[in-house]
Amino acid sequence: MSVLMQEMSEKALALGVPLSVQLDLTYRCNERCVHCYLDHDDHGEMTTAEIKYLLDEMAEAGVFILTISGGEIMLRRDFFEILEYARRLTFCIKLKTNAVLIREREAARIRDLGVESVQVSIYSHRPEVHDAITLVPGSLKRSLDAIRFLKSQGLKVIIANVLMTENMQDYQGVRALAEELGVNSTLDPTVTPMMDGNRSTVRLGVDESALKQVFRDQSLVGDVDEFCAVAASPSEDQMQALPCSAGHTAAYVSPYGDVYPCVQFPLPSGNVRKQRFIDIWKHSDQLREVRSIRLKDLPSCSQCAHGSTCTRCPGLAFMEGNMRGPSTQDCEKSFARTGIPSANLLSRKPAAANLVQIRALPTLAGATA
């Protein structure tokens, strides 16, 4: 994050002001990924109408980063007059495409819009992966074809990879793929339950092997000695931080005008279509109780080694059944991270953890010596 970010989120913060918002215009997609989350039937996405209205409303109570995704954005047959409402109220806005729809003609509007990024979903290098884990035969291609010609109007494009059990194998191979592009990447270790509560997507994702391969990667994570060590105790100004951004500074709006603290999130928390965005904002009994939560305030991981390091997505918590307690997902990237279990995965798996903590012991006592 940069400088002039960081400050802008810390004086969001103090004001209270939804710096960042998640607007998904539908959930319909032509693209059917093995991992998605979302339920791809139309159950009565906003109107054209509703949505410049609360545009407006978002731009009021001070939103500055609109990121408008879906499922796929460009099934909207308004999507370019959303996209010139958005920029005439001088949004700061990110696009999320599987960009297969975007020839030309659309590419021009969107360089001409000022869209600060498009970031595409691409998850191997190979056809033969990507393609299945879209469902969609070509995918790849087309998706490749429009990044090459985005890339060629000026326009920021950043490709984005979910490690799957599927793709594992190629997250070298995407990142080649991204620097021949000459485009940014990013990898992402989690597999998100679906919304509705649905947690059979996460067996997609990679086992404790795979993660110890990534996390051990010194062209992902720099120093891997340092980043792979066991962190002191959190500090009295470690327990007092926030998780994240998700509630504070950074909404979610549905295609329906549901409001969530975060797209991986989905406590429920007003609608639009029955309240203005600031007064959900300000006065949902759910926000604040997201808002509410500090690292001391979770029983677990408060007593946890991890505490000051681990990436504990309350979001994942809650679809977990309490946005205080552990994220298991987080919990085993902490142990592939450093080889130490947390009390969460040694309730779970206590023979296999304690197993695991003894072998550990002699490599970290040779380290220490």
Contents of the next structure:
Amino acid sequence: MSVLMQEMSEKALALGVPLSVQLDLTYRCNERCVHCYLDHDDHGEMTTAEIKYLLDEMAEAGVFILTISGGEIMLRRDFFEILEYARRLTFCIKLKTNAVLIREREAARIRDLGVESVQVSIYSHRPEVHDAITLVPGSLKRSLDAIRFLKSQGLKVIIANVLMTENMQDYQGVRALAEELGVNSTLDPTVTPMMDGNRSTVRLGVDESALKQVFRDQSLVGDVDEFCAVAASPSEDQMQALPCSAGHTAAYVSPYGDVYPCVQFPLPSGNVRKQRFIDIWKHSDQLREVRSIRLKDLPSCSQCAHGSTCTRCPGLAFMEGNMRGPSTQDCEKSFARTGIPSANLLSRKPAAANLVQIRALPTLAGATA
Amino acid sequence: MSKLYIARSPKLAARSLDGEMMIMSGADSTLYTLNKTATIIWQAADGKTSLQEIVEHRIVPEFEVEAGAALQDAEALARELAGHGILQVSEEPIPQPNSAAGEAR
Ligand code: SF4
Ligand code: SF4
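Other form of same protein, the form predicted in complex with its partner chain, not the form predicted alone:
Everything in the complex follows now, all chains and molecules, and the chain you saw is the first one.
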């Protein structure tokens, strides 16, 4: 984040402005990614008029960065009508798409409408791996063709990859491909549970040894020693820190008008079909509760060695049953990164904690090798 | 001094945060922020109102400044913003396409 953007975020936080919103237009999709957390049936998406009304409300509320996502956004027949309307309201627009339906004409239209960036999901540089994840034969080729169309229009494209056992060997290939295409890339080691709480997708994520490998890859993390260092216990200031932007300067709206703090934090906080967006943002009990939480209020995490450096996602913690609790997926990442088990891993399994002590030497030796 | 007309460049993203405009240039994702005076000028930049009128009707009453000096400052600012590609400056009115992004709040 640029210094200026950081300044704007701080100002928005002080003023209580929702600077950034992700709006999912649909959960329908033309791919069937094995790790997807969505129910793809249409349970009553907002109409074009409802979305335009919401966009007016969001512009009025001060939303600047609007991420339009799904499902697959291009499956909405009114996609360009919505995009054009949103641009007329001068949102800074980021699109997330699998890009399968983007050809020259669509790429040119997206460029003409002044979209800031387009994020495209690519899981491997090899069709047999990518297409086995999307479950759509030929999808890698279609997505890569689309990236070329978007690039040739001068658009900023970002390749988003999710690390799973199935594509673990290919993340460097994806990065090389991104470089060849002249686009940026991101790698997310977290597979999100399904929105209804079903955790079957989480099992597709990589195991501890793969995480260790990734966290020690200099090309990804920069200074490995610094990245993997165990931080000092949280300071008084850090104890007052906010967990993340969710509910503070950012929010999420589903295709059905449900407002959540974040796409990965499915705490129902209101519905824009029943209430004004700004009223939900300002007065929802749920968002107020999210806003009240500081690191010091988290029973396990405030006592944890990783408290000041952990990437703990309150949304993942919520999906485990307690938004003030730890997020096991982040505990596992902290452990893979540093070799030190988290307060959560230790306290949840007293027997296992003893075993960790007995096996401490080999574990630590493995972690620092 | 000839009249100057100013218009917001198309394809920009913009939002006012507590009276100060955040502007993102789509071309290179650079973020700009404008102070309150610059924000008033930018919001009034409709291509058909001259800079002189904007200064006389919007800046002078609001900030109680001397019109001549304010206009000089406004011209310098307009040219600077034009240099960053976020404002168009012309000695003629600048026609605005209907669909252009421009309802910045
Ligand atoms: S940490 Fe989790 S809840 Fe917070 S912004 Fe990130 S994904 Fe959303
Ligand atoms: S490692 Fe686990 S217990 Fe420790 S701060 Fe992170 S989420 Fe909390």
